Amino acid sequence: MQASDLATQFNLTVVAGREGLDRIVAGGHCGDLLSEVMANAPIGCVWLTIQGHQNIIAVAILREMAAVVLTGGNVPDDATRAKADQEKIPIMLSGQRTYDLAGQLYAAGVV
């Protein structure tokens, strides 16, 4: 599944990142302590968080994830958005709690 599959099939609004939405989803993650994302975060997954800092976009590069949902109604300051354009990290919204969009992604198989 491409990051661009996943945002249409669950509802997510893409904010940022759009022209990484081709990345290929494999496998996911919830957390929100930055260095637990670092050490254990698997490649290519989206990561489910509420953080919305530019440290985000860091993570996701040296993890290379396909994408970023910020859940729980949580967005992204404008330089994070504007540094995940230009890493092309999709950052994505839900106004779902982590723990119910991780179970429906699980659910489908996505993760």
Contents of the next structure:
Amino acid sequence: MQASDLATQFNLTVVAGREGLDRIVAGGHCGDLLSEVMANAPIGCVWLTIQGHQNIIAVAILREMAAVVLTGGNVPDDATRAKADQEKIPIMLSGQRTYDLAGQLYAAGVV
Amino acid sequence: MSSLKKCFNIRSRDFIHAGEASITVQQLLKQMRIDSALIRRIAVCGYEGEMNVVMHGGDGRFCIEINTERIVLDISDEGAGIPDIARAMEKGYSTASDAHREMGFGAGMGLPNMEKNADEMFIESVPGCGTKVRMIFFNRST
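Form predicted together with its partner chain, following the form predicted alone:
Next comes the full complex, this chain leading.
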């Protein structure tokens, strides 16, 4: 599955990093503590978080993530969008809670 | 492989550029075809070290030296220093501000993550003067 497929299948709004939508999704991770994510997020995963500041892009790059999904109606700040565009890391938005979206992704085989 | 050394400046409170030294080093190590699992361990240590300087240190320095046998990452700062290193190494212990915690930092995982991912780690700190952290990674793939 590519990052673009995530957006389509789960009704996610892509707001930045569109040039990275061909990234391959390899698993998922949920977390809002950046050290925990750095330590445990699978390489190539989609990351579900409520954090919208631009340091999430550094974490996404270092863990070689396929995409970052901001859940619960959270949105990235302008600097985060610009950084995501520059680094080609897709950022997507969901109004759902992290738990609910993660359950859907897992049931769809994103493990 | 001959020895290669790269250094970067880290600015206190500069969250905008935080992580960039680690990202640059990650790309460099990939170009040098260093083992991917080792690169990931170095990335964790570099990132955590950078964030510690940004949040707690004064301005700092991030240097990596790469040679055939080992990779050495030195991160130093001119910040407040660590009064009790043993306490700082405890999982969950943090002196981060509420603002930093709201950003997802300050979980008290930084130094423990660094210790876990480095083959060897040494910390020197003088309260009021700053902190030096040296992390050594053995390049077993060569």
